[in-house]
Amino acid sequence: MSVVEIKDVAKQFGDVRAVDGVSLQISTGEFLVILGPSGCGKTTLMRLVAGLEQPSHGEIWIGDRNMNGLPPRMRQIAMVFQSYALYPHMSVYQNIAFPLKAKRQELSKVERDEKVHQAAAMVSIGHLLSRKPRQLSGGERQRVAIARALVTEPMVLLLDEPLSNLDAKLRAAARDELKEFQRRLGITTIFVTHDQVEAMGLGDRIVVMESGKVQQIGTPQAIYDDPDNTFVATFLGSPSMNLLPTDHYELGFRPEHFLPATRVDGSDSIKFTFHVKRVEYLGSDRLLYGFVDGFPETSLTLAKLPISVDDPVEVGSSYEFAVRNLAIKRFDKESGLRWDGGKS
């Protein structure tokens, strides 16, 4: 069952088409990530779902109701912003309780207290209810913001880059916590980010956006393995996919699939002479930067190899490398689209 359905939605700001004909269906309990660079339209799309903006064209449905024209309070959604937007003069308890006071329906103090404690328990901050936001860590503030969103028991939870203010170590822990409680509660969640690591780690499905349009929708692994176009191929993956230009198309392959020829079955692969210009060590792996014979040196090519005495590599030397045919993607040079209907 689709909890959220976005039907051919567009949003125009003057001459700028921030969202351009987007259609999506988001299922009950799904964790959907909208991924893209700054200015791609992902936050505008979330604001349209939330009711903070109204579409110039198309429809947004939540449950069995058309949301067009309805204000946020009537949409059974809750939103967590990048800044968390906690009230500094209020305690954690008061911050979580605030949406309940703002709702038109009357709740008794006992009912309100029960809902606040339930929401706090969901994200393990029951022991922090008497504190003020300034007394909390970044991760604790994030959990307060999520508890405040959950206290109204929304059908859909909207998260707008909620991890971006955390340092790298805390961000990884917060991802795990967020995914765990989302699975436990089964709440339908839409998460906006520009960070591909967050997208790959959190999403049941990822929607990749660029220039207001959806470029591809799929599971994290499917999008990584089978990008529909060169934008997705180079945006998702760190380091990104190698692209080598030929007369009519571009050859694409991931750095981890570019291996010494001795490691690849020669009957089922394409071989290249690889000139190594620089080696970067990353603990268990190393990145080899260089170029391939027959292609411009400006077409920087990367190989990602595990640290191993079996594969000694020297800067300035050339080696025979290969890629299995199944790992090679071909993209049209003009449109950037995958050949053969998006499949290799």
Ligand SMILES: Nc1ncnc2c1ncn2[C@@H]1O[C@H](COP(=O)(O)OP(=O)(O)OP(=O)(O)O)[C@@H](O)[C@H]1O
Given for the second form:
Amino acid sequence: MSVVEIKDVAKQFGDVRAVDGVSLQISTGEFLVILGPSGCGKTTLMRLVAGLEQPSHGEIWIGDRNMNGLPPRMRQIAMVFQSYALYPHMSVYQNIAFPLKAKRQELSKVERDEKVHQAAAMVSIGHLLSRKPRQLSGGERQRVAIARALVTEPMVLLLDEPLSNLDAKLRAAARDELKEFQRRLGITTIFVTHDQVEAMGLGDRIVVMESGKVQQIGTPQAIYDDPDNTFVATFLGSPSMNLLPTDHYELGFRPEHFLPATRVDGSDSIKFTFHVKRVEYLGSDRLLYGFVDGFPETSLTLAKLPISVDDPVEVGSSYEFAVRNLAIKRFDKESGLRWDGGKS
Amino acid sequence: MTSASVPQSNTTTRSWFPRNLWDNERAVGVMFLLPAVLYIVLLVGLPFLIAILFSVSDVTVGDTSLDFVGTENFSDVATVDGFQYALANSFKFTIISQIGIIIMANILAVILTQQFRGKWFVRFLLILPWATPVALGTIGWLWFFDSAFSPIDWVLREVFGLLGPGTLLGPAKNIVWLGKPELAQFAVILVQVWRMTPLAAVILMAGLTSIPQDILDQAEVDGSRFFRTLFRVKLPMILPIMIISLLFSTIFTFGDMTVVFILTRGGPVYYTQILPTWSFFVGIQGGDLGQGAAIAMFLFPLLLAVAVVMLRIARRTEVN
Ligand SMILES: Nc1ncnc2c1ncn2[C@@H]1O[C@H](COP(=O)(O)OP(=O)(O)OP(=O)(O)O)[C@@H](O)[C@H]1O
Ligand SMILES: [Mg+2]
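Hand over the structure of the form predicted in complex with the ligand; the form predicted alone is what we had up.
Everything in the complex follows now, all chains and molecules, and the chain you saw is the first one.
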């Protein structure tokens, strides 16, 4: 059953089309990640679902009700902003209690108190309730924001880049925690990010967006292994997919699939002569930069060799490399769309 | 760099001014502070010291010799009726007008931070009372409160029929605003509110517009409506700014003599007398500089207290 349904929604700001004909269905308990480069309309889409913006076109349904024209407070959603937007003059307790009071839920003081403590306990900040936001670390603030979002038991939780203000180490921990916690509560979640690692790790499904349009929707694996177009192919993966122009189409394959020919099952693969121009050691991997015979020297090609592939590689030399046929994607040269129909 | 002829202006010291003086933070600091220090010493510190000196001496306009008389001036001025009115009124007018100012300024600031057509024009109108010289504005009000030709009276009389024989406000054809104690006091307070509200409103507007949009969006998502957002989120967030603005207008109102001087000259009798005007009447018009200075000295404790509070707030916001 779908909790949120976005039907052909568009949002126009002056002459910027921030969201351009997006359709999506999010099912109960799903963790949906919206991924895309900066300025592609992720936040705008989220604000449309929240009711902070009204769509110029299309409809947004939450829990079988058309939400067009309804203010945020009538949508049974909660949102966590990138800045966490904690009320600086209120204690943590007051912050968490605020939506309960504002939504005028008919609660006795005792019930409200209980809910605040429950929400705080869920994200383990029970001991911080009397502090002010400025006395908290970044990670603690994020938890307060989540507790405040959960206290009203919303149908949908909207998270706009909630991890981007944390340092790398804390971010990894917070990511695991968030996922674990979302599973435990089973709350339907829409999570916006421009970080592909975050998206791959968290999402049940990922929506890849670019310039206001949905490029592809699918599980992390489907998006990574079977990109629908060159945008998705190159946006995901680091380093990104090699694209080699041929007469008829663009040939795409990921650097980790581009290996010495001896390492690839010869019967079902394509061989290239690879001229290595530079080698980078990344600890667990080796990155080889170069170009392949038959293609211009300017179309840079990368190979990513895991530590287990210890063949000696010299800068300036040429080697026989190969890619399994299955790992090769073909894209239309004009439109960038998958040429071999996708879903291999 | 291939050419050696490029002038190395930063290392040559041909000018009379030693180049590296600019690198000496102490010297530069002193230079930048000097004008401010001179200003304060010459135009604030010195007159203040002279006032203290006068207040404990027998100096008058006619006899400018300074003979020490101890606290005689203070005990002399304190027992006079006019002084007691002035002291009480100074506090009364200041406190009541501050309440009016803060309420009006908040209402205006909230209205003027909403989106509507012609906002710039309304903002422009708002600034006028503040941009007008106090004396000019007050003279305008003097006409408003005129005993015979007051337009307020005219409106009450001719438009609403509330004034004149056989009406609600009595048989008289005029209210005579400045001739009755309570009304005269009300008039003085009203003009103070009128002239200080714009500045306070502008300061509060700056505060309101500096609240991050995220916080306001969050409040909306949390289900908060206009008045809850205003009283529980916006106003508490601009409280420090509100206090600063309140302190400013307290100082301006407490120390101002123009409004009373032009409207009522302290009358009727002593009912609108305040410390600055009383000090002027005794010290300058009455010629007893010592007593005038002593009266003015009574302004000092309150102004000092306000200044201390301000500095503490400033320091607290600096730490955060
Ligand atoms: N209120 C607005 N008025 C005008 N243009 C806007 C407004 N909000 C967003 N835009 C424009 O819409 C486009 C999408 O913005 P949006 O904030 O949704 O991007 P985003 O994907 O969230 O980017 P980021 O990852 O940087 O947060 C941008 O080009 C932006 O300039
Ligand atoms: Mg954004």
